[in-house]
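Encoded as structure tokens, the following chain is the form predicted alone, with no partner shown.
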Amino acid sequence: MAANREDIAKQGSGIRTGQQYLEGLRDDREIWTQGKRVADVTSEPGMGRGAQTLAAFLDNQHDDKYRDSVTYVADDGCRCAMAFKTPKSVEDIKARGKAYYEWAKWSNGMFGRTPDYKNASLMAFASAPDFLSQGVKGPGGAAMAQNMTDFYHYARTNDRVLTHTLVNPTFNHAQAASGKFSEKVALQVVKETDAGIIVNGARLLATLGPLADEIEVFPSTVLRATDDNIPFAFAFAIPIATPGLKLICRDTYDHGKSHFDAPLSSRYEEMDAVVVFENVLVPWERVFMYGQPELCNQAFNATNAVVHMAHQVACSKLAKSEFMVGLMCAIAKATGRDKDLYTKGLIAEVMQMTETVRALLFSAEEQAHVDQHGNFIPLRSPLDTSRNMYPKMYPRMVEILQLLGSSSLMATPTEADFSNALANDVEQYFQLANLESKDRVALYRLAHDVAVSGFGNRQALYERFFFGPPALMASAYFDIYSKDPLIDRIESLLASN
């Protein structure tokens, strides 16, 4: 056990290059797509270009233009991604927000699961050892908090790309709604050994799973604190290339088209997968919580991981919203409709949504404060407001883009049509008063990729359910909202009659 722990905690050299990341993906991971096992995710059609995109993002960490805003030098001298930095001041919170926003702008928010999202949560868990030390069972005992600290340092200094999975498959809706899981499908502990726990079952839905180095498997927040849920109560992290771990991918939205024909889906296919665990051994050194449902369902709130994750998400949604405004304004300008009252009114609605996200983010950062663990966190309520509003905002943005684009979203010849026998016709009939035909087609193909394509519809679905079912999110928002002082004002008014 000691040797394994030393290996896990071993310090790396910090931020990696894109090439180092791609080389790390060429291992024995078991990834399945379209009925076959993938030999190499970095070159697999429909998947490999997403890996290349993320590799380019990692290279940006070394670029003089970005390095100082997206990385920091830790006390141990290691230059690491900014999301790993434990914030000790309001300035640290703002620096983290600046880094999140920079990462998001590289894809205009269309590559949703960049590494900073999970890095933020990992930092939060590692920075709350008092909470994690309660979640212990089996060999290792109180060392589980140390397990998390070791894994955090390993991920931080080796610049690991993480995915995660939280949700068990539903076999029976009534059973799932009661906070219980089915032994037929849910991931569960089936055996304890001296080496670790053996888990079997499935989990949904690992975004970026095939392109990640490691997977965090954390407890569901709806796990009920009952003895029959003990087999489902755990938190751990293991490499994607762990024996017995299988990822079953959805259809790809990258169909091999050029960047001109599919400007988003050709670059930002991050892939989602169902994760199957076939009697997978999880070493004790990689187990962070086990056997205590009453702690597992508090984990994200008690460690403030949810707040730090929501901070990253708000920054990403700001970049995405700005992109939507820019795209709509570009269409209005190209068509000469930027003076039209109706068009301006539609785009103004999206501008207002964008500024709402910006204001909520500003409020959260400006009111950052010390938490119960001695670290700084953004003010939670503005971030909770943002993450409850955006699942409604983004589909409305897409709807407005569809209204603005209308049939032009379908009148989109391909790049090849500018160099074939029809080239003159395309040049003649697809021009606009303010835009040449090829630029016009490129603009509308971009809008099509947002508002019509499979990639675009996946984005809308992703935003609707990013943090969970909207009704559940709204209910949780109601529960944690500071209501008593407001009720007191009503009661005081009534009592004064």
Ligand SMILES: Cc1cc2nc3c(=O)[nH]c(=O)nc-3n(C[C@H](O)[C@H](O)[C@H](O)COP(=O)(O)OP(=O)(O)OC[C@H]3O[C@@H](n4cnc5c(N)ncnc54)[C@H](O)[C@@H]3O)c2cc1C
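In this text, all values refer to a predicted model and were calculated from it rather than measured experimentally. Numbering follows the first chain given and starts at 1. Between two forms, the rigid core is defined as the largest C-alpha subset superposing within 1.5 Å. What changes on going to the form predicted in complex with the named molecule:
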Second form
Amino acid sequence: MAANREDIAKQGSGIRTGQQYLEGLRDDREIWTQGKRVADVTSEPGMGRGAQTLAAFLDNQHDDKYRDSVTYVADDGCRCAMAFKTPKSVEDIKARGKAYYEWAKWSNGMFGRTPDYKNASLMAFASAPDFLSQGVKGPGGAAMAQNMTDFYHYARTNDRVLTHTLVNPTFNHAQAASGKFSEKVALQVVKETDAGIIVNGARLLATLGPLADEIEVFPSTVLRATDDNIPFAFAFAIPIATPGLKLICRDTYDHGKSHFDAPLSSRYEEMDAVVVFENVLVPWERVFMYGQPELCNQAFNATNAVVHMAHQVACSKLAKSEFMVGLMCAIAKATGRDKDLYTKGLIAEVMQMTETVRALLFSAEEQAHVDQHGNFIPLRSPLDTSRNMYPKMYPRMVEILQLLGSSSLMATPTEADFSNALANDVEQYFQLANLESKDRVALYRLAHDVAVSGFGNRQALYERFFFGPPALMASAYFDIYSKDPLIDRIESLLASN
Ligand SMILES: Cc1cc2nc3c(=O)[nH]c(=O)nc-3n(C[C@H](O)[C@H](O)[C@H](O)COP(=O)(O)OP(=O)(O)OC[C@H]3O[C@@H](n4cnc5c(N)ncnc54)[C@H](O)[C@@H]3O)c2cc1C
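Shown: the form predicted alone; wanted: the form predicted in complex with the named molecule:
Time for the whole complex; same chain goes first.
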């Protein structure tokens, strides 16, 4: 049983250790993989090492080296993760950005769904109570805005790890494009009781779902529901171990290899799962919006949750891009191709993408301003630009790595071959001008995990889609872009004829 807010504040620490996180995962959650139900996600092959990695990140919050940049002491005296801090100045925005970047560097951006991503949105929702208080009241007249405030404090002071699922499965594209959901597959309210709402159906995906404490079930940022979509309009959060909640995992990309053989997939398997709700009871106190499609449609924009999430994303993409530059430069140096025009041109393209993300991030943070709720937000447009460009940038970075690495990306021996009968051969034939054989193999196995392995391909898919369908994101970008002053210039030129 988690301690309450006052207890935690008295103890002065809302940040958990990795061990506490792992213990929390050993509950009744219903996780399915490879045709069977998982008994314990923390020791499940193909899943457990991802949990251990996240546990180590949570431990970092206690480390003198990182504590002051990734945590803060809240007004109630509780030390909490920085992403929970409501920003009241440009400095607060920069401090949040620094914390996101630090978290991302721990995995070089390869563990995409670190808890700061969802914490950022939770902070935004709770810091805009005027928005949610427009919603209907729950039984007893309790404003759902209060439910969100309570949940935020619970997550903040107990250092909850959240996932989210925003998108209903598509049954028919035309139906989905017209803003309607299929009652055959989409998550919907089937009953109201005194205790809460009963929901049934599926949601497309929850990255980190099997390794999270709680799941936020919110309306999508970009998919617009029509007014008649009442049963599909809601927002709530429940523990992963809620009865009736089932997570169906995709195939794992952690095949149990050593860190040498699979440097990324052996560490950063964060797992994605389709989420099935079989008559799940959501208690009223965990419902934040209900039966109001229009309110749901506005939620991420009106609270600026989307801006804070995009801020976290830009920081993590900067760390990831820097990693890609470092990897490519290490390969070029090892082969001696760092003098070659073609190679330099390819890597320069990745450097320019990296510097574009950095510049957009800088622009957003430097132009942070107060929002309609009295909090600070980074300037939205550079962050929107970054999140629309990165789904194209990252696959191009992977393509460039493939062009640089060619067959070396897959024609590599394993760690075991350095201590078996092949040892002399692999020492001899895998050396490079500037690198011993074993170091060369390690470097290219890392590049393989980025550019060739199942893990690497899932990363590229993630970058393309995790923030939503690119076509709809671009359409939303077009809609909010400040176009009129530019059209005016065209019109005034034409009028001057
Ligand atoms: C690795 C990974 C992790 C993810 N993690 C999460 C998560 O944690 N939580 C979560 O909620 N979601 C998550 N997503 C899901 C993501 O939100 C969806 O993949 C995304 O919204 C696209 O939906 P879809 O997969 O159904 O594709 P579709 O909607 O079927 O789209 C397929 C293609 O059609 C295009 N398209 C779609 N609609 C239109 C339209 N109206 N007009 C023109 N073109 C259109 C899309 O741009 C895309 O190119 C994840 C996705 C991936 C790949």
